[in-house]
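Take a look at this single chain in structure tokens; it is the form predicted alone.
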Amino acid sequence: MSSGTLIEELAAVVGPRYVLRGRAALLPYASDANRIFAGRPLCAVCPADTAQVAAVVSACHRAGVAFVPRGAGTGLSGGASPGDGEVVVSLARLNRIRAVDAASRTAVVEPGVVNLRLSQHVAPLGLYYAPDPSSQSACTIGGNVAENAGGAHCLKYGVTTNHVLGLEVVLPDGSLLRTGALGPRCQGYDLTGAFCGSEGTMGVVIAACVRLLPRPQAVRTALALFRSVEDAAAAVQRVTACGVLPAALEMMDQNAMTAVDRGAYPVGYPPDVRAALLVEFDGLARGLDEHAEAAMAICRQCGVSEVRQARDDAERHLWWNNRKAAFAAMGTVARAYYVADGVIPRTALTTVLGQIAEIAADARLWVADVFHAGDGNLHPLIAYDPAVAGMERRVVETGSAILAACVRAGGVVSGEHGVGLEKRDELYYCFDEQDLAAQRDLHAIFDPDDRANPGKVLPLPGRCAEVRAAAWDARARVAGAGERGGAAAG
């Protein structure tokens, strides 16, 4: 089948007005938020409902033709960035909220939903979705099961797989799948837990059924400021170790506090200040104050500069307002960023983050960092000038040893961002080629002809991340090597 009768068999299915088709229309579907892995896609379709998008996912089937699913774009490891000829199917559309059990506390959503607006819908029942990733106002559902997305407060509550119960899945030859609480039953293996955070690789997601929590009686906000990030990095190990758990741990290097102070919410950080915590506990009222006061008597033993709750509502979310726009106002201090996402252990964040710090000096670059201390997943910006030519490799090539830290330190390549065309290469620092040929294996099962979103997640056979040089140019080709740009917010 030639691109042309394909492209006329989808405006058959979904109608002429959604089949986005040249330069201009595909240009925001070329990558995710990851602008260095770019890509020219044939076109990208948008279906309405379950049986078009079927319709669409077999119509590449019968012509051989690879297809990306694509939530809202705000992943940022090149997860939905296609390759040249590929075609991008938008869920977009997908965005009703089937039902919603408040006596079994489920959902039943459709990919399309933005996270917070489910968070929205069930209020009133006195319920909340508790994944809560920085674009939450932004991502969907579908992009969250994709990447097993997390947040801010998955330190007590998880990332997305541990509230996911069930999916429906298109595929890659257009057939339909249900599994777990969306399936006929949910003994058997565990493929809800396969499809989550397999990043359209195996099939379209166009349901879930997901947990609701109950809406926590109370919440207590601290906030502590450091003059040296060792003192802050000690008070992290220190509040997690001393019994109590709170929802939230974040943490931002002077550098991260430069940039989010000169954006939309700031909040004023002492100019001597090293690193700032952010410190949530949430749940039953009676004694949660005595949790914060613990935190903040740990912060104080710590050589804090200064640490106290906040006063009300209104400074709680001008706080969590402030750390959450950390990735975008990265464009107050450059004009493009690159983010890492490697997870280590807590014990060894003071060496890592001064590794990092060695790294990013070497490469002559400047990083702020901003993390989820509680569970050690660092977020590393680096900034840096895409008109720069040699830059991008520059920056990605110290991404990489930026990860490999990570993982010497006992951590991992990714914690929430996905690996997509990103970390591919990096698995190897985690997996040998005897691990990779099960997940390989698993794949195939479920994706014969490597249609669904080929070239992401698991390398090809017998390359080796280390060889940074080849890594970058098998990128270029798969990615397609298309519009190339700096990374946006996720």
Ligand SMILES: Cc1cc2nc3c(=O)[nH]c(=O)nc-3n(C[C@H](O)[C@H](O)[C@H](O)COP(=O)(O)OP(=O)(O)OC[C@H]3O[C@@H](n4cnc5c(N)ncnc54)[C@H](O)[C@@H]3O)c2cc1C
The other form holds:
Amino acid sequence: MSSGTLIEELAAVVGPRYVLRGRAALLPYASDANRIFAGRPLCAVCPADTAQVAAVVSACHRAGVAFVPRGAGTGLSGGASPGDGEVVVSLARLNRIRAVDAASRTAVVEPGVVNLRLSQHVAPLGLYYAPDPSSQSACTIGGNVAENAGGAHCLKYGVTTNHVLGLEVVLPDGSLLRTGALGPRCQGYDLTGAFCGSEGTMGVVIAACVRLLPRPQAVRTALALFRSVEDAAAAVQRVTACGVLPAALEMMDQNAMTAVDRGAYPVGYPPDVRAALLVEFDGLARGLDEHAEAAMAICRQCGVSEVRQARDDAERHLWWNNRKAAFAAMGTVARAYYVADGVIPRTALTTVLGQIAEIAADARLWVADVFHAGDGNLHPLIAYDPAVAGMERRVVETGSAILAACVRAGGVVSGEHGVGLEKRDELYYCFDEQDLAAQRDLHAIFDPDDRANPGKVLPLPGRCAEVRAAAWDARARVAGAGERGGAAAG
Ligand SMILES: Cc1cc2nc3c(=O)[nH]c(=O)nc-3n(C[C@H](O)[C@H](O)[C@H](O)COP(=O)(O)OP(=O)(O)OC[C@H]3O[C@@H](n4cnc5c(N)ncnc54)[C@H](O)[C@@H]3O)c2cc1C
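Could the form predicted together with the named molecule be given as well, to go with the form predicted alone?
Now the full complex is given, and it begins with the chain already shown.
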């Protein structure tokens, strides 16, 4: 089937206005929020329901053309970035909350439902959806499932996979698979778990049954300011070890504080503060003050210069908005930024933060650290100017060196942003060929022809260096053709 015939077939399924073509219309679909990894799709298709998704995927299957599922495009690892000539399948129009069962505390939602909208929808029932990526006002449940997204409060509540009870998936040949609570409800392999974090490489999620939680009765939030990163890191270790688990434990270094205080929600951090911790406890009101006091006492023992609880909801919201806007606030200090995403044992915080500073200094790059400290999930934000020749390559290689340091410290290469194109070759830091062969075998069961988001997650066997070099050559070609925008993640 020619590409023209495929486009005609797709238009017959979704209607011509929902098949986007041409450079301007496709620009938003050329990459996710990591604009370093961009491609030129054949078209972007916007189906409206399950039947249309199945028909679109079937048409791609018959035509032998690869497709890329897409939610809101807030991903940071190039997961939704298409390869040249691929079909982007936008799930934005599948945005219904199909059912809410307050008694069993579950909801069945379509993939295009925005994360925060689900919590807002069930708030009158005293319920919410716990996984809270900082992008939650834009990112979708489908994207969250595909990336196994985390968030600030996942320290206590777990990441997306802990909240997904079942899925409906259109497989790469257009057939339908129902798993877990949306399937036959029978024992067997945990296919729901296999799809969480599969990054669109095994099919398209078209519905998810998710767990809802009762809203916590009370919340206590404290902000602790330290004159040294070492003291703050010591406090992180001791708070998490003391037996009262915070709902969230976030950290920012001085560079991050500089950026956020220039952003939309300034807190006014004193200039001599080198690290800030945001510590939150939630749950039953009874005992919560004691938990917050215990954490603040530990901060005092660790040499905090100032620590106090939020005076009211307005101050608490300001602190959280300040923290959650940290990525966006990088726009106040640089033309673009690149987010690394590694995980380390909490005990290695001081060492690895020091190594990150050295790696950045060697590469002559400015880095701000803002991260989910409680679960050791680092997000060094590397500032750069995309207009400088060779800069993107230097930035990505610096990110790779940071991930290597995380792995050397006993960590892993992705905490929550997924592997995508960005960290595909870095999987070799953690896995050997035998490990990867098992994962390739699993993938091949669902996508034997490699048509679902190909090239993402799994590196090609034994070709690490070669693949990376080819990828840079391809990027250079695209850049040379003037097809790619310059700025980095949003
Ligand atoms: C400012 C900012 C802050 C962020 N903070 C966090 C954070 O705290 N925690 C966190 O985990 N992430 C965070 N992210 C990253 C991103 O928001 C998450 O990865 C999110 O889950 C992506 O959702 P999306 O709808 O934008 O998916 P997209 O970016 O569109 O896609 C992501 C991946 O999912 C696949 N996909 C999308 N929809 C489907 C579907 N229906 N079926 C199958 N595959 C699908 C795509 O192919 C791609 O591989 C942040 C991003 C930004 C820009």
